[in-house]
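Here we start with a single chain on its own, the form predicted alone, put down as structure tokens.
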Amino acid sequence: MDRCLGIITTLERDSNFGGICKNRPSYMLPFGGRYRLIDFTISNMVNHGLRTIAVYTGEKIRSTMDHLGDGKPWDLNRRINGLFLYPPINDNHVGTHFGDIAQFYSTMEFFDRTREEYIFLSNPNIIAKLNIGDAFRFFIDTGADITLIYREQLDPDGNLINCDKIHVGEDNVFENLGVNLSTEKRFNHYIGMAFVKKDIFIKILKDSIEQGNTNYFKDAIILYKDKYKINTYEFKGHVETIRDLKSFYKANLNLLSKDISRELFFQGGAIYTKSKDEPSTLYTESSNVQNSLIANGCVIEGDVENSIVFRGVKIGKGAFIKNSVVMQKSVIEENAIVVNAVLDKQTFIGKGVNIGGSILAPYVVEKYQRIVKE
């Protein structure tokens, strides 16, 4: 996979997931008791070889400066290659395109200084355990341009309306990409992750900024497939498509499942973050924890149930918490009940307060904010 860079690039609107994007963009948000949603992505690509990545931060870079920082916990912090940091364009060296293709065009003089033949573009918002090296030996076995990453999904509830639903020929040929409207039981999901030649994907971003034909390169796909040779190949695993709070929450819970949490953490290679240190946890005689994932720092004392906890929560005795994720250093107090809800970091939730919403609705209380009886 020396021959190989990572491209990871999201164009998820932080608008879907109300309060807790405000400060920070939705690749960054909390997953899974002590990591971040993009994590997944670059923890696959290093577990798969890939040691030159470049990350397309868009406006919020605040958090990602602070999490990501130099790469060491990937083991990124190299002299030569390693991880690369792009924020947004602001000006109009590229006239008025500003989709992912001025994004990438921006930076082409990364792309001419590495020596990298091929690029692997992923979209942090979809977590998939793909094993890269066999689909990287597919794409270069078939002798493809681009070879487009999707999962056949059984979606008979349309939570998956609105994603992209890709059209697959004879002999894993691209016909098209489209928008899934529900109106099959079963579809054939792009999930955000491609192939292409780095001299394919160049000169895709010149003709598309000379041409004024489109902003972005998942448009400009269609748009020349009948130029090259484009294929694609179909991964098997579970995947959770993260577009808006509603997803990210049901993402969150569907941890507690095993063969979920097994293949998530687990398959081709360990989850990589940025370490904190903490104690253990302490659970007290008083608590009660069933079907939860709790890391570590946390003193539970009182009664948890299918949710998800992160570092240094505190739950007060008598307190009772179900179907939740609560976030890094939040307080929950005695006797207080949070159901079906999304707890920000460091948020505080006092004596005998009551909160809830609903699996399709869950209730969020924001960073840093305070909920007390009056």
Contents of the next structure:
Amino acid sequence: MDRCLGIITTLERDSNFGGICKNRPSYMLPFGGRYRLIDFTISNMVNHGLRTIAVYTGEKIRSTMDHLGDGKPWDLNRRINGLFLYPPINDNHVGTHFGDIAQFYSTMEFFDRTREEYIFLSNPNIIAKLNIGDAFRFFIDTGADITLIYREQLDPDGNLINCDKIHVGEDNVFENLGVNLSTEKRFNHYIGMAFVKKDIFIKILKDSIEQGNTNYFKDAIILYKDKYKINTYEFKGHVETIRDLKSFYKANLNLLSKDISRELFFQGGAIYTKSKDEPSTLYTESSNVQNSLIANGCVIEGDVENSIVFRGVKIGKGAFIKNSVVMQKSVIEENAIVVNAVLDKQTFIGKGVNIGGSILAPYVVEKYQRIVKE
Amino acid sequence: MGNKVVAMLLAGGQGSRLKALTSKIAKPAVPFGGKYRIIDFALSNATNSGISNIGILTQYKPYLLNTHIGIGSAWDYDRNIGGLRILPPFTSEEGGRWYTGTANAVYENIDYLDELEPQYVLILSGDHIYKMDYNQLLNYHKGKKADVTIAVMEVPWEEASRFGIINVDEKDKIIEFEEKPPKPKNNMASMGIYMFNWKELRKYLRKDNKDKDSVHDFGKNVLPKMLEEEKKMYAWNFKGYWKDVGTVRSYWESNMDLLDDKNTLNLYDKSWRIYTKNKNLPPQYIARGAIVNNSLINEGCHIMGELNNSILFSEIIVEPGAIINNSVVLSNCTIKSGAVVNNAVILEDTVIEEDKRIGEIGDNKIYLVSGKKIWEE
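Form predicted alone done, so how does the form predicted in complex with the partner chain look?
Then the entire complex follows, led off by the chain already shown.
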């Protein structure tokens, strides 16, 4: 796998997240009690032996810089290779262009300099514990120029409308890429992961820019589909697609299912993240916790049910938390009631305050927000 | 710490009275408080006090300790300037020698200290659980213009005869040492934490090494010798939580101290964090039907049964119907359904079989449980 570069990039809009992405890109959203979404993507790459990983950060770079740093938690603080962060430069000769092609092209030196011959692309907003080694072998053995990874999805409720829909022909041949409008019960969902030969990748970047016919790598694949040998690889595991507040909330609560948490947390190796040196969590005599995932450093004196509680949260006596995602260092005081809510980092819910949303539209408390009873 | 202090952390102790807890590891590596190892306290104190050079003297079964410490990243000791050095016994032209006592261990590493040219050398023990700002000790030492300052603390009178007792005059100048006296004159015990002027210490270490009758121990030889020769020795009174975990019972008790809401060893204090090696485990899961009362739980646990007044380390599975009372459970254990565990310390990787009963709630015994054997105390 040391023949493969890892490229992490997302085109997800952050405007659909109800205030929790004001200051962070969506791939930096806290997830699963102690992680950020991007931890799953990076850890899975590292656990499958990728040694050079580039992250195209987008513009809200502060939380990314703080979290990823030199890549130490992922063993990416290497003298040779390791982690590369690329914030956007919008002021160069391709400045009039937007989209990922221009961003990739602006780092051409990185692609030229690195010795790896292949590229593994991944979208950090989609969590899937792909066995990258197996998929890579398929890509090499079939002699493809590009292999796109998909998951067959059953989506009767239309939760995945507007996701990428891939059309697969016989023998895994790639036919086309479109958008799911939920006209069929089942569809093949392109999960934003792909292998590309590096020389082909560079050629596609140059052709796209020279001919000016596309700004997005995804569009380029459609455009050049007859020019290159493109096939597909089916992933059969669990997929979480985080593209708005609702899917973010649901993906967190899905971790309360044993099978899903086993797969996402343990399969193919541990998930690494920036450590916080929190002590164990204390559950007092008055606490009552049911079906919840609780991180370290919490002091729990109240009731918690079907919830995800991040590191260093304090929940007072008589407080009641249900179906909620409570992020790092939030404080919920005595007798407060929080139901169907997403509490961002360091929020404060005062004594006796009641807040609640619905399962479909959780109530959001933004970072540092304080809610107290008048 | 502006004036140059080098800490020497004694971490070679066996801790034989901890029985199976130290059958494979040195006492400083024994797990404590849900996610730590005992040595984490001294190391975290050192880094929080701004000490930038620390030598760790290892000897007894050091493998796990070395793995745990690594290059010291967890305590911010992976530095270009200063940092942490592990100092095991070594061979030289005169042959190889084990460290024969605490003073000898430091003597053998005079070269390390000479290279750093410290003004002060702080002797620490990796066996103790406490939080201390060594700057306070240093400032006191400087204020008294002492040659050596010993940290002391008040212990209960009935326990005083277990410790090295220090008698002082009205200005806290040390006038007498009593090693485990049957009838102690006071209850101020030495904590095994010494701040030396390096020049004096160097002199006395060399002297002690030549003394054939010496067992090369700070408490038994070096310090009494300095007193005999009328060096300026002071006692600095520490107030706070401090425990030397000697036996399985005191190990169990000091873990249980963390569940007492009056306990003074506040692990949640962000201004004085205790650091440890990170295990990269997911959060703990508390299942529907689980009961958790007054307990500490660490990452990677899966709790379906009942816990009362207990401390669980990481990756422990408590099956539905299992009950754990007043116990310390180390990492990677499984407590199967119907099992009832009271007043126990359960060693790593132990499986407690279905419906097994260990101890009774009020039986005043402590059980040390491994996969093969149960020791009573």
